[in-house]
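Here we start with a single chain on its own, the form predicted alone, put down as structure tokens.
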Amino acid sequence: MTERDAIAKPWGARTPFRPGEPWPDRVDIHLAGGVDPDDVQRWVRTASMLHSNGDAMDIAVVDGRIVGVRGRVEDRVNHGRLGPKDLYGWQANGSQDRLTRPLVRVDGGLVETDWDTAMDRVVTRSTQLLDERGPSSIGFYTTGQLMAEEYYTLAAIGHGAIGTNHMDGNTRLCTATAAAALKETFACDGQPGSYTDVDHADVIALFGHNMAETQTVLWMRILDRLAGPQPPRIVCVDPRDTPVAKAARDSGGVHLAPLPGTNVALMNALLHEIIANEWVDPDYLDAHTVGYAELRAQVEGCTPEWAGGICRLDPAEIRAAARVLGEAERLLSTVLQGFYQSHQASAAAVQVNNLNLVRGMLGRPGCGILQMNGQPTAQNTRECGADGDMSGFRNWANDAHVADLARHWNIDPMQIPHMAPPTHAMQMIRYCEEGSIGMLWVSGTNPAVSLPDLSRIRSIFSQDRLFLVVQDIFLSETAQLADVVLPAATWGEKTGCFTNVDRTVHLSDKAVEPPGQARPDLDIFLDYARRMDFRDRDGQPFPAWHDAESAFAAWAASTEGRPCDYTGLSHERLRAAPSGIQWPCNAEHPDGTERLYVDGRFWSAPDHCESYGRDMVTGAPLSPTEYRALNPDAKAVLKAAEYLPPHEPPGPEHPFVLITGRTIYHFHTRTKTGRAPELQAAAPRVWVECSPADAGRLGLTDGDLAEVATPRGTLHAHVRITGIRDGVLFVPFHYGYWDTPGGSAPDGGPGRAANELTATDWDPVSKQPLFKTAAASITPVEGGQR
């Protein structure tokens, strides 16, 4: 077992291996000042919680007290092998500034209370407003940190015990163009790819992914190829020049730096000319794909010149990263919010589907497509339905679908709302501004740092007409503008699953008991149901299960034909396992499936689809009728896209364009990595990027204190001077208000939140909001201290 300085050595030490080698084992630990392996007396099975990779871990446990963790061994995501937040991130949940006991408004203030108080104002305004307003009057907006019982219970409770169509989770930021694009090509959320592919590639294209910082397991990986013989070659599309970018040009590949907001034309110039070159697989395309004709043709005068004018690009650059990509002989490519967070989000991310599907490079080991998430359980959130997709991958649009839910359920099919797909966060925070949304949920999230323009979220919040419920372990900022706080506990306090981005699932024992009065999320969600005396058909309790394992043994049983089919496995199961399982899981693969789509069968026929898919430009959603005439032999979908210029393009007041983005140290909102003493010292403070030619010009240094603004607001930060493109500025968005005196908001100057800055605007397709193109300036404050 190593332990080792995370910090400083994030990705450890190299084990090299060779294409088709196993992935050497490397076990991780850390453990608090003093304790010694043999000190502690249990370790209790989990997996990570601070990103999405999925990481298996084990918890150390000393007198009901957690002390550390450990990589487990033998699982096959990690292999052992740990990241920063993995290692220190655990510290957050012995806080003394935990939430021990539920808080309600009094006389403008939060004080505590007991639990029979708070979830009776709960229960109470859920029934005013049901029987004054019906069911679209209540909004739940969770999270991608619960587990696969909770989010399944949620579903449950709002879809179809409540029936409101309003709830959507934090994955929205996230991971919503994932899911998108999946389903726009595959008409089915899933990921085709495995981790595994890394182990078999000779090409690992990275676009809009800096998975140095944001999956630092599975960089060790690639890093261990790259040191290995045969290793692949690296393709990075980023405006930053991060560690994977470096890893591009050291490898022979290509690091490619277009101007944020521009991804479509540099998508359809790399198409052009894969296609023109001749790097296509003719079979492939035609026994599996349908659009092949309508993507050739929009590509066609999409030359590197062309996009390169557009990305502000050389043409030659271009076509060498094409000409790796179609000289590949086992393509792996993979998405994140690089391409997830801008204005033509799915459009960008459904080209590199094409990409690999226009070289026949799915399927098989090495060839594999990994729409990244941004969470652990962002993957659980769409599965399970508590966001705008219908659990088990069902589809709205169809009759049949919600009749099947409804069956499980044991409700009628006319409770469950589908006259139109859910609201997503953006529509729903809309909704909270006019009025017509009275009273809104949040569950394990923190929206008052995390959307987008915060000074319009802040004021929503703070209506008198709006009743804020907020579900959480510490006073977030959004927890500070609540009418009733609830008290949860977290990751090593609970039992329930995680599944992570390549589909494998994990179970998490509870280690320790939550402090003071603070519930499992599970618990207050059945607690809520119980007090409202939600009913089934039968006159039954609803939803019907009590407690983690039963909950999961519905889920598991709802899932059945479906695409994410987790009938072989239960808690016994997966603690019986030495690790993890890929779903699907069913009689039929009763050890899980490393791969989809290894026979080039989509789950896209008409009557099993989860999507019928959506128009690229305006979003709009295809019929039934027409996806049928589109996709009658259950193929997947070759969807073409025109380039679009970005909304709100840089000009003489706003010339920068502005990203916004993550940082290794820090998850979301700092509330748990800003409480691990490694973690919080490593970024205290936030900061923004701008290249060396820009700072020249504008007369910064390394360590000035810069005021940055758009037409939202402004924020001041300290200057670093990076390999970030000319023309563009980056702020991580961890950081916000809670341990300032300001609290929930700027106390009285300019911000430090990210998101001040940012514009209320999202992808037509999957609605993802945009966090990588708005424009804005950039000034030296006067006497700002370095």
Contents of the next structure:
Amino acid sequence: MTERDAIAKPWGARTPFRPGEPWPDRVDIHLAGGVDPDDVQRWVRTASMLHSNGDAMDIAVVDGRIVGVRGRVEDRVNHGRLGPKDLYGWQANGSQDRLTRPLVRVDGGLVETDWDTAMDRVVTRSTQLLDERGPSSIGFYTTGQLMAEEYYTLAAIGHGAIGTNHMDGNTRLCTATAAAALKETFACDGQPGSYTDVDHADVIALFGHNMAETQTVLWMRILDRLAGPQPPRIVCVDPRDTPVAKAARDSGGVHLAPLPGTNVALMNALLHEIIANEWVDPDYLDAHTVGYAELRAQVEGCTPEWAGGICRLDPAEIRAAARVLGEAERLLSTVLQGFYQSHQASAAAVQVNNLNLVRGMLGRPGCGILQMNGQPTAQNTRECGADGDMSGFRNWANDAHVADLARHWNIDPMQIPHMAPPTHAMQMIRYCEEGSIGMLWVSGTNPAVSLPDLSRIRSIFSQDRLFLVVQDIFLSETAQLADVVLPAATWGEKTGCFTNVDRTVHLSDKAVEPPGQARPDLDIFLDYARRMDFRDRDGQPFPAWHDAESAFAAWAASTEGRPCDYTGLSHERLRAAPSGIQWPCNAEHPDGTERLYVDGRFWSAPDHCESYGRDMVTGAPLSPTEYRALNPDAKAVLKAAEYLPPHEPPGPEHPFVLITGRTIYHFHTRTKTGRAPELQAAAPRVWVECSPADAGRLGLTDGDLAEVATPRGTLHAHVRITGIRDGVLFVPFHYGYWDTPGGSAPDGGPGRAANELTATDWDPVSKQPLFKTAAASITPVEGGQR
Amino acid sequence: MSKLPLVLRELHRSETSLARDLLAVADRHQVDHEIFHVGRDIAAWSQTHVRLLSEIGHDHGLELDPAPRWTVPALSSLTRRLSTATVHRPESGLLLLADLRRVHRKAAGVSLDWELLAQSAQAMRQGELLALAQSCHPRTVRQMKWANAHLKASSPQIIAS
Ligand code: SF4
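Now show me the form predicted together with its partner chain; what you just gave was the form predicted alone.
Below: every chain and molecule of the assembly, starting with the one above.
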């Protein structure tokens, strides 16, 4: 066991291994100063809450307080390792400024109150809206950080009891395109690959995925492969010169830094090369896919020269990358926000699926696809239906699926709205803006910092006619604008399960009591349901469950026969297992399932599939009939897409392309990481990255204060000169106003939230907002403090 | 004498009109961001079709404008004002439904025109014309489905609220 300085050395010491060998163990631990491992009274099982990797860990408890964490050596995900946010982030739980009592708005200000008063306001407003304007006047906006039991309950309340179509998670900002890409290609969500593919791959391609910062522990696994015998080659697509880019160069792979917004052009050129050089697997294509002829026709003219002009890349680099991908024997591809939050998000992410499919690289060790998530429980938001999807990967356009869910809930199918696809987050915000949503209930997220074009968002949330309920653990920027604030318990203070990117389900047990009157989100939702007196068909209280264990049992039962089959899991089973278990887990696969689609059999049969797919440009859903004609035999669908120019190209006034993103020491809007001393000290204030050539031209030096502007707003940030490509600026999105005098907005002066600058535009297929394609300018601030 | 030039001329007229409509609808609904962005993206398809029709028209003795004026300026500044004036009002929804309905109808007309062209090209063994129809027509259908899909997705909220 090692205490290590995870700020200075985020990935720790190497434990090299060779292909096919198990990843060696390394146990990371961090305890509060002065606490010795022998002092710890209880170790309580959980997993990471501050990223999507799902690192298993134990919480150390002394006298009813959390005093540290230790990686779980028995776990398949991390073999004992923890990242910087795992090691330090828990301290936020104990912050002095946790919300401990409900708040209600009185005479313009928020005042403390009791639970009855606060819930009474929520219930009164809900009832009034339901009576006067019906279910479509109520919306729910949740997160990727609650637990499966809580999402399933929220989905049952929203879709079942109330019958509103307006429910989404902030996973819309991070993982919606991952889900959409899987639905387009495999007609169903569900991650095909496994983290263990890292152990076997000979080429690992990361598309818009700075894994070194976003999933530090998975990156340690790759670093250990790179340090061992027969290391893999890395291909990296990223306009920034990240640690992944460096690894690509050092491993004999390729780093491509395309102009943001041109991913589809690049992917089409890579596919063009692979097809032209006959690096395809005709047998696999023939047996397991449809759509190859269309794909081949689409990419036929997409030569590296053509793409090079659009992406501003040397065609030779594109050829070199295609060769590495084309000659791989075991190819693992991963995708994240560089694709998901950029122009033509789904179309680009789908081309990565196509890459693995045309090469026949799926379902074998080392041959996998990871369409990554950003948040720890994003997978559950999707599975359980709290992002608007129907619970259990059911298909909104399939009446039999709606009826099946209604049977599980014991309600009338007509009560579940399914006349149109579920309302996505940005559309819900639009309904709030024009007034047709009268109550928005936000749980565990901070849209007043995380959504694009913040001045618009603030003005929407500040409307008197919108009743805003915020359920959180801190008085976030969004909570400050609320009418009712409900204090929630968090990780370590409640019991529940969550699932990581590679389908590993972990149990997270309660270690300590929540502060003051804060309550688990599950209890808050169920309390609301009881006060609203929701009933099922037999007049029994709905939802029928009453605690985390019974909620999980109901959820697991509802997944029977669905791809995300949890019927073999229960709290008891998970507690008895050495550590996490991968779904599907049922009687047939009692120990879970490492890889999906091993035999090339997909969940895409028309009666079974979750989605019939959408048009890659217009986003229009395919009809059941169209889908049946396209894919009668349950194969994977190769979807071609044409390149379209980005919507806000740089011009004379705004000559740069602005991209925003996650960085290693922070999570989201820093509500937790900004309250962990080591993490806060490591990156206390916002910055802007630009290239040496651009900086030189503009007279900027490292550390200067600069103003970054787009047609929507400005912010001030300190300059970091980095290896980012020319013509591109990067601003981290973590910084808001809760720890500034402004509180919920800039205090008169210039802002510091990246989303002051971003545009309201989203991918028509996944509805994910595009945070990475705004035109921007940068200018020095005279006399700015360094 | 063949009536092919007539068919081409009509198609050029209807595609031009569809492009104008899509651009106008996008403009009018800037606060409905997906309508704005995708409306413009797919208006570009019609603009491309107009150019291709003009090119191929030459071979049939036609002078078809490859890039007619796409916007009707007076209308567009008015609609822009309308678009911002109704940003906080649900009434803009009804306007949107009417607009989508018109786009759908118009695209359906263009789609029929492409059918007509394809049929006659086939009958008259005009390979190039047939190829043009085969490459353009699917996009017209996608434009139509776009309008249909948005109408379906937005009408429940607009009518119910
Ligand atoms: S911060 Fe990352 S994880 Fe969170 S919503 Fe955004 S992209 Fe997703």
